[in-house]
Amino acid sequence: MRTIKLGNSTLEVPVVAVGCMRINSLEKPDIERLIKTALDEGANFFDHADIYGGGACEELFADAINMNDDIREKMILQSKCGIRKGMFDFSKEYILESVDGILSRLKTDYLDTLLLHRPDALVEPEEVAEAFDILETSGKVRHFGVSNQNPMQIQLLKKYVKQPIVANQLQLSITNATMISSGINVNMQNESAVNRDGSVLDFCRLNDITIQPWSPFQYGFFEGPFLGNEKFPELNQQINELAEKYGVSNTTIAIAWILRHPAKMQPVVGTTNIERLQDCIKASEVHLTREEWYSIYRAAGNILP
């Protein structure tokens, strides 16, 4: 498995990141089959977060594989916090709460990364700060990022936080590309040239933030898988052609497709099946050309101006 830094980090961490987040759909020996399968092929970078399962995902994880300290110096964890019932929160004592009880749940002493979830408008960075400083000193989490947050979001954290932000977790996949797109389309009359996200993508490249597009097969928020989708045949035809040209699964090439952006993005793939998560990995060994690349983005819709 091909790795990357993490941010400006000296952690090494594989190119794809197995999300846990639907893992409570399974059973005990099926998830240890998962997650072995994922150690064994080298994706030891497992994403998770306190609400997934309302935490169930997290103690299933660590009672399928028996976790002890032998096996959790094989992987690398990532977990956020932030999102409650009906708000948001970045409090000093909501981080500080919320990280006790995924190492609990995950059985371990430290994160290797947390995330903060979704934007909280209420957040008081100086807050975020103390308990950033708190984690870093007891050893509870050694490296820190973000999800779903614009440049300013994370300008503002960086004003008083000491870390570096070494990740920030985006939605990005083929048919959901507007941080490509608002790039692509500068200055034009378009629906495209709309800039809804602050020129994230060039500013995590400026400042070596590790983008983790979340999912990555889907299109809309949550409306499903584009491939295969009846909705998508002009991409769909594409895709299945170059899959059949690097001998590979149309799900191996949608990965492969945000793999060959120069920004070296970590997608965070959440399939809870076994062959499934494999062609995911093999997008790591798969280089598409610059002409294969734009074929796929035009394929879905997406226009060059």
Ligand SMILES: NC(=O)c1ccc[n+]([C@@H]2O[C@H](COP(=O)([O-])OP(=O)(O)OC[C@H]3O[C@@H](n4cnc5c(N)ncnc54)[C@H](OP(=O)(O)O)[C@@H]3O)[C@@H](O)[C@H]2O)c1
Contents of the next structure:
Amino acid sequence: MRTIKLGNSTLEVPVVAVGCMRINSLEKPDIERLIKTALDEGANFFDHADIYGGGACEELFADAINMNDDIREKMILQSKCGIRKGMFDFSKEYILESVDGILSRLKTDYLDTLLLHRPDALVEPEEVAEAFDILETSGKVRHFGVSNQNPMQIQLLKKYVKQPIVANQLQLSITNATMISSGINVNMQNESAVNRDGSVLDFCRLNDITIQPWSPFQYGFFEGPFLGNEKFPELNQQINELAEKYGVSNTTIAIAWILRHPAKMQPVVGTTNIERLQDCIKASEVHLTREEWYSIYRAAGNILP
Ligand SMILES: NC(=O)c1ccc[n+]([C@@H]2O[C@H](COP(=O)([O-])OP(=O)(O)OC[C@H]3O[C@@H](n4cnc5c(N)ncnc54)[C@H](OP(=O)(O)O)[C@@H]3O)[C@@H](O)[C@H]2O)c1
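Structure of the form predicted together with the ligand (previous: the form predicted alone):
Following is the full complex, with the preceding chain placed first.
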């Protein structure tokens, strides 16, 4: 599996991350098989959050693999905190409390990466900085990042936080590519020109922050996969043609499309199906041409100005 450096750190990570948000739909032996397959294929980066399954996903993950020091060292573990019932919370106390809960559920002493999950309107960046310092000094967290944040929010944090922000997890799929479209349609009088994220894509590239696209197969907000979906006939036809050309599945092409972007993104795939996971991993070996990348972009309904 191809690897990239996470942000400006020295941590080498596989280009495809395994998302664990949905593993609580599986039985324990199936979770174990999924994790072992991922590890065997070099996909040793696992993305969690304290809220997935209300904490159950982290617990099930550690139990299924019978977490111990030996296995832990083979993995790169990331989790997220900051979402609470009815609110977002980046207070120092809550971040510290959340990390202790995550470590205990994952049965580990440290996280490779901690992300702040969704922007907290009441964030006090000085408090985040204090929390990150404590987590770093105690060895509980090695790298820090954010999720769903725009450039100004990251800048605000960076004014106080001394650790580098290595990742920003953002929603991105072929059918939800507004961060790409707004850059293609600068200043045009069309819907695609609307810049919803403060040019987060360019900001992350400029600042060596790895974008981790979440829900790479979903259209809308968890409305379902676009692959094989009759709502997207032209897109599926184009993807299927390329899948045939490369001798891979449509799943592989959908991830290869994200990986072809020169921002060196690390998509987080949420499949619970072993074959689909292997197809996602295969995308690391497929390099779409410029023509193919744009043909998929256009087939998704995007118009070039
Ligand atoms: N930071 C954030 O705010 C945020 C938000 C959401 C998610 N995440 C992270 O991103 C990860 C991925 O999110 P996600 O699970 O929504 O992403 P996803 O990979 O786009 O979607 C996975 C889901 O789509 C189904 N699926 C995919 N391809 C399919 C196909 N061809 N046919 C039928 N079903 C298909 C999968 O079913 P099967 O299991 O049967 O394959 C699974 O239910 C999560 O695990 C989590 O780690 C982060």
